[in-house]
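Encoded as structure tokens, the following chain is the form predicted alone, with no partner shown.
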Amino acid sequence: MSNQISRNFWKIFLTVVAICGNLYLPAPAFSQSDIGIEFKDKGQIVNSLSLSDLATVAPAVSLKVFEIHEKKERIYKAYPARALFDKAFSKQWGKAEEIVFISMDGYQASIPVTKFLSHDAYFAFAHDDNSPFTMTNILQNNEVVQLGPLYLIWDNMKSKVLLEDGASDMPYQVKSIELTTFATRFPNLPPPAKASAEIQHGFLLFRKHCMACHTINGEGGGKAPELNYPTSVVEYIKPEYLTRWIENPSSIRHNTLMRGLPLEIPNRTKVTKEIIAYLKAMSKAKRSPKRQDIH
């Protein structure tokens, strides 16, 4: 009898082990070609294309760029952005105002359509040498990041304007692309209508260099902290430290992943001053991300 009980015990035990083992098996691997990129127009999904689908839109090219994140030249395999937009949105995309790129890490770049009409942009999907599609981002404490499924790059080797733009309009890990208008998508970001020219210009600079990561009144990127609600950064960070934080974050916090203002842009001191002027103005125009009630 005891032998029978012992055999039954071990049979049950081994069955449980097998079941539990299956529960913790790694998920089946999937190819990046299976990842779907969503295309939206004013919040409504109008198309979804996998990386395999993109190969049928336009021939891939090998494009050499100055990789701003790494401060060196790189060659990527990429698809022309305009051809992709034509396929996903039809040629009417050129009449839109903004294109928002949402990344898997929370980055949210909002780029005027006019930039895509004036300069050649591409969606990289691999390194030309077929090495792992990653990058060591020296702008963010040498963090090694995944670039796929898509990485927006610009043909910038001979363009001073694009090089001065820095990395703010180069989102990686792009999973969603949306046509929109800025006022509709981000109604609580602009400063008061009667704000000074300095504040208005500071707002444009914040849009360009900061809002892809940070939010104001709950609007902007989801990669870094909210800066205005319920307490503005200008209310708890001393002015001299806020200036240093914007221009050179690592001088304040060791190993921070925040990148400072691009070194390439002219008049960095003036740019910082205008961004802070905008932040001060918004500290008096707080709006709850949930209730949307002005305080």
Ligand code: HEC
Second form
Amino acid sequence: MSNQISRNFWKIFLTVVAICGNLYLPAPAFSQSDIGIEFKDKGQIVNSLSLSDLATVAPAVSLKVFEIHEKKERIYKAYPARALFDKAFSKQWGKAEEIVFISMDGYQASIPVTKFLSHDAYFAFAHDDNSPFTMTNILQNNEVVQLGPLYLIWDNMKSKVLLEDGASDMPYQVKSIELTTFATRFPNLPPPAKASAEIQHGFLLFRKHCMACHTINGEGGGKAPELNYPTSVVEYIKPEYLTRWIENPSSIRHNTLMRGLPLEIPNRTKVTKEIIAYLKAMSKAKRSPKRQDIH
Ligand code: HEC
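Okay, that's the form predicted alone, but what's the structure of the form predicted in complex with the named molecule?
Starting with the chain above, the whole complex follows.
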């Protein structure tokens, strides 16, 4: 009898363990509809909205865009960004300088507020046909990437400017959105104040095309290697190879996950030259990364 009880006990015990085990299987966080998107203002959390909260902010639309990561048209279900910002921050967001989007894969897009005032951005949360919310990123060696919880897209079909911008300002896996100023958030990225016009322009181009993935002096995105500290890439990569790397990385390293400078942008040679001028200037302005910005 007591054997019977103990057998039953073990049967039940093991069943419970099995069920719990299944529950604790690491499910991708972005598949849950109640994941909270964090909204910050200069480092302070001011709001946290679940995906179901977002549905109450503004009616979702179906938006057709030119999908730059795939070089074809796509239709997404999406919420208008300005309506979302009005609700999550306050109408004051338009007076901020910069919005930083932090993605689950370490990407950090830093986008001037003016771009959101002059173009229509949307947060996509699903494909229009309800297929899995992923994409084959041809800019990233055809890697299949998750897009959720939120994917920032632009109404770009009729905008030459947006089409020429490349994919930098289209972060996917967005989990946190922060109002800030560039100078307080990234104090060690700008070149010395007296730097030449070429270097200053190279810095703007670096902000636009590189810093979402890379850090300089520890500041920027955490998706790719630091480029300046303690040894700058201009010190250990031969100049002609650095140029080639920026313009066409897969001509150097097979299967690399770095995308080159967008093919769409005009004056690519000049752009590369200016970015390298900025990198050279920073190699003389090394600062030890203080905070651990990268995850
Ligand atoms: C979408 C993310 C992404 C962007 C944008 C990006 N990179 Fe990269 N970069 C990477 C990754 C990932 C690697 C590592 C690739 C590898 O080792 O194959 C890398 C590697 C590099 C390296 C080589 C570092 C080393 O020591 O091996 C340099 C130099 C570099 N990137 C410069 C740039 C510059 C300049 C830009 C802007 C024009 C840029 N990257 C934009 C992702 C990115």
